[in-house]
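Just one chain is shown here, as structure tokens, and it is the form predicted alone.
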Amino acid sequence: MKDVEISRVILESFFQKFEGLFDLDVAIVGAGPSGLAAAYELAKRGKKVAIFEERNAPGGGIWGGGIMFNEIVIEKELETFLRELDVRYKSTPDYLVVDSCHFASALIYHATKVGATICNNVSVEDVALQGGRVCGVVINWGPVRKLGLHVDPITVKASYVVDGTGHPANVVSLLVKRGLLEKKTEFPMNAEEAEKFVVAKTGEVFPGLFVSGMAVCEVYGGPRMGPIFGGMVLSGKRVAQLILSRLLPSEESPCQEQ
């Protein structure tokens, strides 16, 4: 039947993409702006990159736009990125404003497109702590972790874990709830002081573990900013950078073997 060579045809190939990703460089939870920025960044220079996405469309929150307009805004300092991109934008004195869902599309292709993986519909429920750092993700499909199922999840190493997850910071929360980190809680909107707030202080926040985009404001208590999309962006492309600089090619993974 044809019906069942396409399922066994599904099932291997799925198979085939997924064994490869239990050994990472890096691990990005959250497949939002600067998650796939970062993805992008990391893939293009030939870093083995798996994205982990429990909604089943990635983008977070660049589809809506401003209620639901959907269009964003971004700065121009980030011109060359867009045309790098190949994304279509209008340009105002002060802004670019590119429709959400070609830009959206764009990052998810432009990224998956160098070798980054996007797994979507699966959930991080925990981290995994070696030698007192995190050495990786421990996921589980995003509908069990929805409906509250009791079945156990599985583990993917990685050297450098990336928090992308946007304004709840799931990932941090993991290790705040067990006294190993603090955080803040986001300020009210002020745009102009969050796009500048989530780029510098994006960085290692826990051996192992960084963060990136609105995740940044909910740990340091940074302002929101609504639909602006370039701090998102430069977010992602400098904890890629900062995470880069760690692996070089004759340095050991920082997870060892057990």
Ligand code: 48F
Second form
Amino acid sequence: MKDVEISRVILESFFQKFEGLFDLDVAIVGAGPSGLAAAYELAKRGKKVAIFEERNAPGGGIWGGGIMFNEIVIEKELETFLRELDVRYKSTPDYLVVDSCHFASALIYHATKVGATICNNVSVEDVALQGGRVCGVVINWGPVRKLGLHVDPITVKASYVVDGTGHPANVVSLLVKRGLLEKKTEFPMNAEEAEKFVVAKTGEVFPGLFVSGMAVCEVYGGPRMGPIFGGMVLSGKRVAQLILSRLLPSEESPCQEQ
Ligand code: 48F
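Switch over from the form predicted alone to the form predicted together with this ligand, please.
Full assembly next; the chain just shown is listed first.
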């Protein structure tokens, strides 16, 4: 039967893809703009990177633009980046304006084109800790977490993990609830300050765990911002740069076999 053959090739291809993900250079949690930009920069440089995204559609908060008016604003300094991704934009005296669906799909396309894998419908429900450092993520199907099903998860090893889960900083919160880390909470809206804050504070919060995007504001008490996305992209680029400087070709994996 043709239908059975279709099922077989899907399963074989999926498991072939997933087999390559058990030992990653970088596991990124959340396929929002910062996670996608980080994945693009890391994979472009040959690193083995996967994004785990609990929703069906990657893209995070990009799609909805401002209150569902599906346009987003990006600072002019990212014009070269938009050109690199072949993204169409309009210029105003101060900003670049991009169709949100066009921008989300460009980030998804280019991150996967250079070799990053996106595991959608996969939720990170815990981190793997080894010798006082984060060494991977504990994953389950997205609907399992949403529906509260009693199904045990599995573990993926990663030399570095990025919390790109946006406003709730879900990965950092896992360490906070165990008393291993402290965090503040996001401050009220101020786009100008927030865009600078998020980039300046992007970095490692716990051995092996980095934060990018809006999770940075939640961890350090930075202001939130609306549908302006330059800070998110720059934060993703910065986290990639910081991790790349640690992932030297000669460096052995900082994590043991699990
Ligand atoms: O929120 P999100 O888009 O993250 P971001 O990169 O960008 C924030 C902006 O979209 C916007 C803003 C700035 O202009 O204020 O909000 O910081 O995307 C975060 C993604 O993480 C997923 C979630 O579904 C979303 O797509 N996510 C959250 N928790 C988990 C997760 C989890 N535990 N496991 C997997 N994915």
